[in-house]
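One chain follows as structure tokens, the form predicted on its own.
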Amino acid sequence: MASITTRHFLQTAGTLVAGLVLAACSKQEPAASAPAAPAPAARIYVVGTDAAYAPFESQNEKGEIVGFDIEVVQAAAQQAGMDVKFLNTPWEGIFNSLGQGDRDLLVSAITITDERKQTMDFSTPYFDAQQLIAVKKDSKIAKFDELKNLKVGVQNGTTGDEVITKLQGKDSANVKRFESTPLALKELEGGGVDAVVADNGVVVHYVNNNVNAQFKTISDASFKAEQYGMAVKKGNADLLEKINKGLAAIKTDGSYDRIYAKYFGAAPAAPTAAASK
């Protein structure tokens, strides 16, 4: 066998040390996998809601807004697979909260108008409601012509408020507007004004829940049958039919019937059609 200089063993070994060394940078780690994208968020509708109308919208003690209108959303909103959420959004501001984008849906015992649907479109709707008079127990008033000069309080901008200004002329200074019917109502109970006209459903309501009041409500044949809808953005044609499938599901299934009987003590009588605060 050859002898091995030292110097050519160091030499050997130098080249073996480095090829190792080479071989140890080339070799590549294994790619790190990218972390899974997170799954989106689901979308939250947002409802704007005037939470001073009571059955229909309302705050409880904690501050809740509860009410009719609130549980016939949620319920079509879940058949419809829909996350919600409602702010309480004033009466005066509300539509304008629509049309800018603040809100994506407003429930708020919206009566459908031809006027309104030229700037928001409705879904099918969901409450008939009427006008009707509230006055003192003791007083004379007998029919809606009646009021032409006397002073009548009106939640502003509503048909309430449509229907004595038509009767008493734009001008009229007998005509009260309040932010709220109940603090209409609350005016006529403290003899500020001589009538109120408003809705039924919160007319009713309130006079069954203040007896120490005094109240006494009138209909009238002139008053015609209005409907309630659910208020979207002109032409939000995808949100309006999540709705109106929704609204369509709960009358099928009887989650609407149990939500009117809870508030107004028996089911509707028949359902709701087509039709024009």
Contents of the next structure:
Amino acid sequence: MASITTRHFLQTAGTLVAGLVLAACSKQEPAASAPAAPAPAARIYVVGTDAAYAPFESQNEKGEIVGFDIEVVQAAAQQAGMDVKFLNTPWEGIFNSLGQGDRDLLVSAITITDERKQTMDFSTPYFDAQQLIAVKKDSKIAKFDELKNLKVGVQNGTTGDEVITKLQGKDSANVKRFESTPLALKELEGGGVDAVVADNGVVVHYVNNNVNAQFKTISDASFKAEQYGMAVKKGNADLLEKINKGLAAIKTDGSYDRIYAKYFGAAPAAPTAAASK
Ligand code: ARG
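Since the one above is the form predicted on its own, can you give the form predicted together with arginine (ARG) too?
Entire complex below, previous chain first.
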């Protein structure tokens, strides 16, 4: 008797479940032909970054994109109520990706230059930088001018490329252009170039983390002060305003200084917030 009752119960339950499933399915039918207004999907801003530029942006062992720039964008985005996701984007095509709309924002230790300002818009500056020369420890090179007729490695299309191209002339065969700054530094290690010119933060980081490479650095008074900014497609005032608000907020609430100290050991000497161009 008990078993019959149980079987009966199961049959009834089964019919009920089947009915519910059918009901659920049929409920979706009309939705397809007359869709209810979908809940607005939270906009996710796609941030492009050339993640071969530690400590600003690089990939960790898990393949995650990490670094100073990443944390600054994350903190600023949070303040601005924006959702962001980062996509590794080779430097070579990085600026085009903005124009084509594949990326909304770029963060990549990008120096704000007058030339670049013609094709994209920049956030307020968030970091001060300068070129720095890396040579082998036993090198006799003492200043930038001495690189005039030597083989020099740079990352193609960077401000390091600009300064050395200016010194050697644009047709010089001695400027060796690499896809990434670490590749240029590897070449220096192997003796393929006499020097590398790149952003100070990246050169110092590489020298400190590759003691076997036996490099030393040389700064030169002729190098101009540079400032990093985040780039948006020209005319994207809405996103620029959001990101600038976020940046201003993290500069006031102490999170910018905290991130800075995490990567560079101390709070910035002069508040970047006050810097202008
Ligand atoms: N600051 C330099 C420039 O804007 C180099 C930046 C390279 N950044 C990178 N993630 N590879 O030209």
